[in-house]
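One chain comes next, on its own, written as structure tokens: the form predicted on its own.
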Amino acid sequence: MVTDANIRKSGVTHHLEEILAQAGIICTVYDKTTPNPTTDLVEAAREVYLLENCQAIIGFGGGSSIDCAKAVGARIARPRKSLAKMKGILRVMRNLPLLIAIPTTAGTGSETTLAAVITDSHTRHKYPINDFPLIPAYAVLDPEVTRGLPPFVTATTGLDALTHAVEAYIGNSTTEDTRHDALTAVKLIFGNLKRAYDNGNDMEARRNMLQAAYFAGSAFTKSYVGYVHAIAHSLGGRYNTPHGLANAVLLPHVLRAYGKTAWKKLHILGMAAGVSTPHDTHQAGAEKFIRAIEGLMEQMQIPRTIRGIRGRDIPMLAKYAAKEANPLYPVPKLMTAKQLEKFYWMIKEAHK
């Protein structure tokens, strides 16, 4: 089982460990996963897997634990291939050990995607690995394990799911199924995220948010994401910025920058969210949707800036983001690394 120390200490994993023991299944736990899991952590977990002669992997936690579990599986499947050489698309190409995902947050959708995002321990470059064997064989969506999630984490992970749905929907490689999943996710998020934030024991809202994250994950694993994710990954790698927070802060800025190339689709998303009407122009409907996202952020006390961004790092970070996004992500509008730099300045916390 791959998890993190806080989840283990909270006792959330104990019931499963007891059930496995009663069934005669030996479960070894690696609980040193951190936000934005690194290559060193993956290798340490892999050593535990090999030392204990394990035969399956459970990723139990947020997206970081599940991504770490996926990467461990990839290294077991390809022992002579480094994670860096699996970066990109279809570079694993071998079946992983049985992989089960149990998400404790309603956000990343990692339990249903073909992606794992890993940070190089030495360069601090964060990159995605995308391949079909990384899709877990089973996903267990249990709202009880999300009950103790702090309000701020509920908010940022929920906005992470929203970002997945929005970027998947407005991209240029959608299908009827992914559009349906994205619209369903957006409707569920606007109907339940604030409820879950206000009352962590609202199990209906918790359950609906897990469904939303799952639908959003299903949408983006087929239709991909966009510049919000590319920029957020660069921030996570360099500064260990929580992924959901980075996505939330960036989302309104990037959506506005897409301009008329995204207005129609954002208008449709706004109607799914219940904030736009069919009588709005596409531009007006899109702006209502973006403002509704900003309103949700304000209600849940999400900051509009991110601490720690250094101006001297921005050109390098923008190059990382541009390289990740093009040609991997089917964005509505292509931007150069130079054009992406403005987003870092927009969200950079001013020195006091």
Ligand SMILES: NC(=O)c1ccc[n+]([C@@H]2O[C@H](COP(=O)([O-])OP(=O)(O)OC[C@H]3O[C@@H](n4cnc5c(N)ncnc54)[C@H](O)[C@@H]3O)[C@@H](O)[C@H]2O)c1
Contents of the next structure:
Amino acid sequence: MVTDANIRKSGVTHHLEEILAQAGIICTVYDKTTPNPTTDLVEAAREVYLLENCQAIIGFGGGSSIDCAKAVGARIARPRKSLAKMKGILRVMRNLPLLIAIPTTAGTGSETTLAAVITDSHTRHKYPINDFPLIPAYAVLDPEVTRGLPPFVTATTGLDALTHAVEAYIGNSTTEDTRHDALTAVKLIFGNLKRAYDNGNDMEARRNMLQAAYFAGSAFTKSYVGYVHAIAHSLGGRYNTPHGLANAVLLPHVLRAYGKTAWKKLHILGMAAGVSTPHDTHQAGAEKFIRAIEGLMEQMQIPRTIRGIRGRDIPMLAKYAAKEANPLYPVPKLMTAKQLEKFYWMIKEAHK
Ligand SMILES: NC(=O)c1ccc[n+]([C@@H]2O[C@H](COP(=O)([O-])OP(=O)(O)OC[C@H]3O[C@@H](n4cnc5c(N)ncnc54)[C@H](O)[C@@H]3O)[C@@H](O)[C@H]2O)c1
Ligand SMILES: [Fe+2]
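The block above covers the form predicted on its own; next, return the form predicted in complex with this ligand.
Following is the full complex, with the preceding chain placed first.
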């Protein structure tokens, strides 16, 4: 079982550990995962797997634990190939050991996606590995394990799920199914995220948020994400910025920058969210949707800037983001690394 110390301490893994013991299944726990999991952590967990002769992997936690579990599986399947060599798409190409995901945040959708996002311990470059064998064989959506998720993490991870749905929907590579999943996710998030934030014990809202994160994951695993994610990954790698927070702060800026190429789709998303009407022009409907996202962020006290971004890092981070997105992400409008730099300046907290 791959998890993190916080989650283990909170007791949510206890029940499963007990059931496994009763069934005579030996479960070794690796609980040293951290947010933005690194290549070194994956190697440490892999050593435990080999030492204990494990035969299956359970990722129990947020996206960080599930991604760490996936990356361990990839390294078991590919003992001679480094994670760096698996970066990008279709570079694992071997079956992993049985992989089960139990998300404790309603955010990443990693329990259904083909991605694992890993940070290089030495360069701090954060990159996605995308391949079909990384899709877990089973996903367990149990709202009980998200009950204790603190309000701020509930908010930011929920905004990560929203970003998946929006980026998948407005991209140029959608299908009827991914559009449907994205719209369902947006509807559920606007109906339930604030409720889960206000009252973590609202199990209906928690259940709906887990569903939303899953649908959003299903949408983006086939239709990809966009510049919000590419930029957020560069910040998570360099500064350890929490993934959902980075996405949330960037989302309104990037959506506005897409301009009229995205208006029609954002208008439709606005109607799914219940904030735009069919009578709006596409431009007005899109703007209402973006404002509704900003309103939701404000109600949940998500800041508008990110601490710690250094001006001198920006050209390199923008290069990472441009490279991650082009040609992989079917964004509505292509931007160069130079053009992406402005987003870092927009969200950079001014020095006090
Ligand atoms: N594989 C994918 O498809 C995919 C998609 C999006 C993001 N990601 C990646 O996932 C990572 C982010 O995952 P995340 O947003 O779920 O956060 P996380 O796993 O990093 O967890 C955030 C914090 O919340 C705590 N936490 C988690 N569940 C809890 C619970 N039930 N109760 C109390 N505390 C809890 C954790 O201990 C941690 O401190 C990033 O590295 C991101 O790049 C992956
Ligand atoms: Fe994400």
